[in-house]
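Form predicted alone, single chain, as structure tokens, below.
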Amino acid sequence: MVWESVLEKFKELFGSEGEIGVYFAPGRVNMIGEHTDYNGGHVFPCALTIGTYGVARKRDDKKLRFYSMNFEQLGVLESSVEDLKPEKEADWTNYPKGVMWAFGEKGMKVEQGMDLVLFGNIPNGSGLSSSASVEVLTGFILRDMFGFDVTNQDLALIGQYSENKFNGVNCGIMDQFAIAMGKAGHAIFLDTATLQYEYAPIKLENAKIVISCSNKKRGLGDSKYNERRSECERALAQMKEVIDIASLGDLTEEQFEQHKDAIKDEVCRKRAKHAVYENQRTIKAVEALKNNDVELFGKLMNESHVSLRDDYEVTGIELDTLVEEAWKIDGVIGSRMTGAGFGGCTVSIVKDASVDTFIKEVGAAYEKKIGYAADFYVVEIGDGPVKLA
């Protein structure tokens, strides 16, 4: 089991005294329904089996000590639960602490330090929300340690908050919504503009879903995300002028086209039309998996990811070759790029006879045209947080 050789690394660095917890959260990968969710729009993500383990324990005093071992060559980082304030960049205590800050923020001081050990296998900047699964982990762990009141719901946006106001990544809800509230076997079909959700069961007979991560680095913070919400925002406040919505979410594709001028500047037109017809994408999208209709589902992936290539501008050589070059192989059903783009991941539905075909193909062609190998995962839908021993 993973989460043993991460209590046997806790024990080693600080002793096998006291009560110790060993936790998991889940990644997430969403299916269809991207850059929607800061526009009031529909997301279809769902947990997944791999994700962040953390190994625990509550101290008598304010020290914080965090060791990862992802990154094993910073060795443990200590610091204190008083005066909560972002490190130097590129620090990923930042999260925890992040969590911890927001805790206190919404009433919850966190009084006591502690230790803790992680090890995610996600793939690190690959898109498929290893930020936010440690930032649901330590929620989960700061509510079993000091009995917090607080909703797995209220973890997700306690999350979202943190993310937000204290590391500087104005990201919308679906990532930590979607791994707090994980469910196995089941997407969660949600509308962010007013948190209500559904479990829709993803069937897919002979089918598998896999992952293939670019291994192209991208940092969120200092990527073009924050400027794709501004685009968006101008959008908005312009659309506004002409009709009554809260929202691009709230537009149909009809209302879009008919009002669609009067959003001056052409780029953010392009990227209002991409969120208001993904939006619609994933409303069908899971009407079609209710209908049983997976093929209709892959049409509507690939719709998704040519529409975040040309009107998004968000895939990058990267996604588009691990794309198209998923779409040249028989038994492919869909595929697309997922999470916030300039790098990470696809998610493609792949028939089973053709896994194999697909990951031998898709990564020697995308080897030889980027110059460095992808990774693949066949990955399994599964449950939010939970406490393991």
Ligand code: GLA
The other form holds:
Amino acid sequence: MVWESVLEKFKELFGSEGEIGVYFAPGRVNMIGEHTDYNGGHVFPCALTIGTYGVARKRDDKKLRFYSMNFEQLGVLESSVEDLKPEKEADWTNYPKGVMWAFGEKGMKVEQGMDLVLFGNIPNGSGLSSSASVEVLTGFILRDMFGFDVTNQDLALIGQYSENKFNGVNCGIMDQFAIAMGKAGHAIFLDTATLQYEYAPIKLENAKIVISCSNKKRGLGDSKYNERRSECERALAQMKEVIDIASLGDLTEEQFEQHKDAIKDEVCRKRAKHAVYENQRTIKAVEALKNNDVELFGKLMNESHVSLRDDYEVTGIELDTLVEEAWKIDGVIGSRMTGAGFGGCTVSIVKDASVDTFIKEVGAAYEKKIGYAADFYVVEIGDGPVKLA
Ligand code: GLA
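What I would like now is the form predicted together with the named molecule, since the data block earlier showed the form predicted alone; can you produce it?
Full assembly next; the chain just shown is listed first.
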């Protein structure tokens, strides 16, 4: 068991006395509905069985002692619950600290410190939400440790709040929601305008979900993520002059085509087009899945990638190569970039019989073109956060 080695590390660093809890929060992959969550649209992510393990113990004083087995070179990092200032990304501890700060902002001040050891088996910076996983995990630990009266959905909102306000990344709600609300074997069809959601079973007969990691690192903070958000905001403001909407997610494709000239800037018009069409595609994709039409779901995934490449312009040569090589393989039902883009991962639905060929051929073509290797993961859809011991 992975968690046993994390517990062992905890005891080695911080001793074995007292009440020690062992926790897990998943990572996530988004099947379709990209860059729609801050546009009032729909998303369709699922939690994974890989994620972040945390071992924690409450302290009697105000001290925080944090250690990550993924950043061992940093050693034990110490701070205090009295010293939780929002600051720009410094090291990984900004994520748990941000969540503690966010609890305080929401009227649940964390008065005591803790010792915490983390280990994540999600590749860092891969676009599978390693940071949202740490955020939700921290909230889950705080609730268990201090008895705060919050639901899993609240944990998602607090995680997003901390990432927005403490870490300066203007992310939407998708990642934290998918992680906090995850359900094995199901993806979550979430309307980000209302937070209404439903679980949709992912029944892939004779096929697997394969994640291809480009190994091009991406930091949301220094990416063009925030820029895309403001381009969409500008487009929305101009659209609102001609049609009564609250968000781009309110528009059908027809309404968009009818009113698009209200958006003066061509770049903003393309961004808005993606947001509108991607939202409608997501609704259609979930419908297709309900009708057991996996082929149509895959086709919509492919269209999503093209839109992210040409209109939203968040792919780049690494993700495009992974997807375009995937499309060449027989037995690939659909393939697209997933997450924020600019690096990170793609998600593909691949027939069982083709998985080995997929990994071999996409891997070889990628390395030849890009100059370094990609990594491949055949993943399972898992549950939300749990206390393991
Ligand atoms: C990142 C953000 C999410 C979402 C995706 C793009 O993962 O954290 O809120 O906007 O990018 O769909």
